[in-house]
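Encoded as structure tokens, the following chain is the form predicted alone, with no partner shown.
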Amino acid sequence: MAVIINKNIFVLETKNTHYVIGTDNSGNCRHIHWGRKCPVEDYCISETEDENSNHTVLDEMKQEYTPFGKTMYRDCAVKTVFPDGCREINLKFDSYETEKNTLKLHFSDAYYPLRITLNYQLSDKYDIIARWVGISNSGKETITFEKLFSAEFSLPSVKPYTFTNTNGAWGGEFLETNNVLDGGNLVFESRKGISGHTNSPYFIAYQNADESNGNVYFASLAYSGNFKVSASRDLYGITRVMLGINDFDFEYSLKGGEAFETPTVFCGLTQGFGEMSRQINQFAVENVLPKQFNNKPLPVLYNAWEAVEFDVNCENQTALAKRASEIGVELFVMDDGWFGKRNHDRAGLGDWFVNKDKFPNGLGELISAVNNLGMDFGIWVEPEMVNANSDLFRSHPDWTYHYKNRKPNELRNQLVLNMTRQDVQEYVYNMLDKLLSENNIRYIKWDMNRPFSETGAENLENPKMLWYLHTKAVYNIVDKLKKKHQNVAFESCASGGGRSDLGALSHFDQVWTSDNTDATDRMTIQKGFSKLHPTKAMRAWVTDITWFNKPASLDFRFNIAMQGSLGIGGNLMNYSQEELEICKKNISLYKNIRNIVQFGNLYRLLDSDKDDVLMNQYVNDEKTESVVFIAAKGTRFHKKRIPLKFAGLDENKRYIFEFDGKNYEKSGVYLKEVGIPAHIRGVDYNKIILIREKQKI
């Protein structure tokens, strides 16, 4: 893949298509073109005039970043207030550099200190670029940022878009949404402090597409904070989208001698939106997950909290622990409830030394137990939080976000931290370092239960400052953190999927999908997830929460959890014999095939909300091996006679395997163009069928 310059003309070469800017004589940046490759030499831009008074060319013109002012009247990505109080921004080309398959292109102000750099990065075998924005402020007083996203996108067609996003809720994570974008604007975003279970930090763009078929769009957002993705179409029919940090009550103060970086957008063009997934699961595991882990399988873990709840101690925590031991899990995970007075939700959170009415021992006496059962130990902090009534809180009141005249609202009885603080984040690196440096413990579940309130923040000379620096305080203590502890792992989750995005993927190495485990739900949810995020990073537990899950047999729970990274989380002191084998084969089934699943790729072939039948298909890189899962909760009408038609495969191989009592060898393209038969019926069909690749003799 290469950077390609023609004089003016900046060409992004990828696997399968060109993206092309260029600068014309103004010194704007110009969009160019985003598609199939053409010959370098015919690109070139257009010199256009004002339409009228009222459509000025600014407003038409396909600009690559366009800054705020002037006659354009449309959308901006940038916007800023100079120190004299001037809010126009006049950019113009001053040079590019290019190293290896980065292109930076620099731009500055025709009067004012202020550069701004657009920054491309292209990888070797993908068709996703990475881009990002650096400003610096050169002279010395403070520019200030209203407005700062990290790309901006002018898609080729004048034919209306259709965008994909999600909008779910707490126990509803990834619930697909589709717009038709045929005039104004169309928004998606989050207010809350973090990505949140409603919106997505990504958009999907297409007119015809499917799973195999059609150009698909995309871009999603590396940030875990508030952020804003806008589209928009105008009536010469551009279609334009933005996405960054949310500029909804954002501001940032870029003193002289500073420069800042905006979060990363990771964006592609693919054939399908199968194509789409599978490239960007495969760049996040190499390019996106930290890499302690990124090449490493996830261990199957069993987490506690649904067994005890807060009534953790030594005896039953040893007990679950050895169950756990006795059906392959590797990772046994100690949730809530182990710390201060922490008996209940409304106390002890931000006390974070250990309740010796529970452990008088410490927590090693439970530790070495698990470790001497063959498992690694992992525990549950939800370090941004803090109760009233706690230690912590009545030291530390001004620690929260606050204002001094208004009442803090408490949600799930907790209040945030200032995470903006110098010694708060000090106090949350600390206590955590005490815990990994003087505990066995390889996993580390980061919770956060509630959105920001109260977003006062005396610290600041900026208080709006705090979305952004809370969000990188958590990036950085957690960096930090796994510098110095590289056995450990770490978990996002925030109330379920609420900090799931590609940003804190930069930096945790799986997230909590969901607080909602139910099988039947979690068919529809891990779908929505996989459209743009790594299989591998998803973890999907098999449980008992009875407020969500209806009926279903153990077998179809695990069938469903095992499409991702496998977790337990029922009662496994409740369990019977029968069960706890069914747990046992499940398990031990999963081992085998985990590196395909969490590594291989993923075909979509049958979806459970359209065709009452979910039928995805992981294939390992060299197609020798792959993993069909088949379920169905209940057909309707009709059972179900259907060919099952597969995907991913050599064409010119033959494979070999069993279902439905029969084994079958046949090539790769018979079970791509005519499939097996299908019988699919009753309450909660589930089947897996493992595919190899027949050795010649």
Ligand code: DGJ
The other form holds:
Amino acid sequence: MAVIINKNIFVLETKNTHYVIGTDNSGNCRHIHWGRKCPVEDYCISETEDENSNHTVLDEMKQEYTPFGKTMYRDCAVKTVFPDGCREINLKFDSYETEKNTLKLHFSDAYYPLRITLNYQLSDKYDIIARWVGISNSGKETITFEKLFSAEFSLPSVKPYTFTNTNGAWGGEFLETNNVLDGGNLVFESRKGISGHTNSPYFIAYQNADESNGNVYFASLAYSGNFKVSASRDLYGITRVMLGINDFDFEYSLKGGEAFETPTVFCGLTQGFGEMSRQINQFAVENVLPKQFNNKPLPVLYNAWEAVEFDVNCENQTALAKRASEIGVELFVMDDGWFGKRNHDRAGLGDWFVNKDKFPNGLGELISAVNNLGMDFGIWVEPEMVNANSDLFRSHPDWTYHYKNRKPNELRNQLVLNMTRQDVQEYVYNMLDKLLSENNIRYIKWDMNRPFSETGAENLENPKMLWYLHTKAVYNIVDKLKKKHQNVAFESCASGGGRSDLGALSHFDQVWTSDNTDATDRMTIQKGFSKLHPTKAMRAWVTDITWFNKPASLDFRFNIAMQGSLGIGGNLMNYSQEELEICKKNISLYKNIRNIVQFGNLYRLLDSDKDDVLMNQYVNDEKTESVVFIAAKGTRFHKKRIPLKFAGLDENKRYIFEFDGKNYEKSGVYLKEVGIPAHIRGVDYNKIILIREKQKI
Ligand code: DGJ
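Please could you give me the other form, the form predicted together with the ligand, since above is the form predicted alone?
So here's everything in the complex, that chain up top.
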């Protein structure tokens, strides 16, 4: 992996690809190539001129980071207002720096004291490049940015690309959508204050690709606030994509002497969607997830939310904890309802003191009971929110986003705290610091249950900065808490998977994927999640919800939930001895395979939405162990006889396993090319195959 420089050409060389940029005679930064490696000396820049007064060269050019202004009329990546009212940027290449695997290209405005740096950092092992933009103002007056994206891409083919993103909702996160972009613009975004349940802050672009073949270009923005991904295709057949903080209602005021860096984009090019997911998965585990827990397998947790909702008390939590420990749970998490007057979602949010009616002896009694049962204790909080019916709101009515002459919307009966205020940040940090300092808590589930509205923030000189500053404040508080309380893991939750991006995962150790725990729906939700998110970070619970697939056996539900970081969320008090034994058996199995699932390489072999049957195989890095999950909610026409073909194994190794009562010993190549026969039929079909390399004697 190297940054190779040939005069004005910069070649970013990853394991299998070249990403090439250059600077032209006018000082523009030009995109040259993203694809297979070519001889470095062949790369060059063609200097071009305006075609005519309506087809300008700047419009046509593949700019690496397009500023607004001059005779450029398409979408730009950066737009400013200078102090004298000038709104045009005139950037010229200035200098570059390289250090190990990093390239910095510096550009300065021809007149104003603005410097823009395009940063690139190469990964040692993967075809992944981190990109971000730095800006600095060396003048005295403020420069205001109206748009400040993290990266722009120009794709190589003149033919249309298909773009994969998600088009989901609460309870239906990560539902994949594919759009062919023939002309015009395609936009995926969030305006809710968080990345949200609908679109995802990434792009995946391809022409003829499937799980194993074809060029797949992708980039994921590590940011949890309002984002925008916009792709366009012009008359010349150039497809451009830009990602960054959403420019909707956005401004960033950069005062004299200040500097700023945009969120990072992780981009890559792979052969097939499967390789894309495997690379981003491994890359994220090694480089994105917070360091405390990235290399440790996540524990099996129990969360009592679906069992009792707000009706928590010391007695019922202790009883559930006892059952949870009997089946092998390692972390017991108490969800909403333990504080203030929180008996429903209409009161108490913000009052983070223990409800004495529910816990007369404080939290200590429950935590000790949980610890004595051999489990760690975790707790739910929703720090960015307040109920109007709370002591916090009564004493600080000005702490929420609001406009003086507008009635605030109370979605889920709550209001959003103005996290851009210093006093609110201190309140939230101190509350959590106290909670963690006084109690033996090893896990925080940080929830966020409504989008912003009435976004007035009188404390800010430029209120349009609130969207960004809110997200930044959340990140800062989590980072500060993690630094002080190093053995506490954090989970990001926003009514399920509403804040599950690589930005959240740079600060939180895992995410709550969806409030929809129906195993059948989860097959699709988890498939979407697996595209550009690490498996380890995906919390998946076995619950009593069987909305779609009725009845779904416990084994079926375990089969699906074991494909992420396993949790249990059903009401164990209602489970029969037989059901508890099924839980015990599966949890024990999961503990044996979780290293392969959480750290291994995923091969999506059959897709329940297209093939009736789901088949996902996880293989460890050494290719010595593998686990295969097969599940079908119900096969049509009575039966399905198919060969099960495996992937990711070493073709030259021999493997042993048992399936359907039969013992197999086969080579990796045979398992890939020929496979083994399976007869998949009936409702609720579910199998787990454990494959091991046959030891040589
Ligand atoms: C929404 C979350 O997604 C649920 O898991 C649960 O924590 C509730 N909030 C609690 O209010």
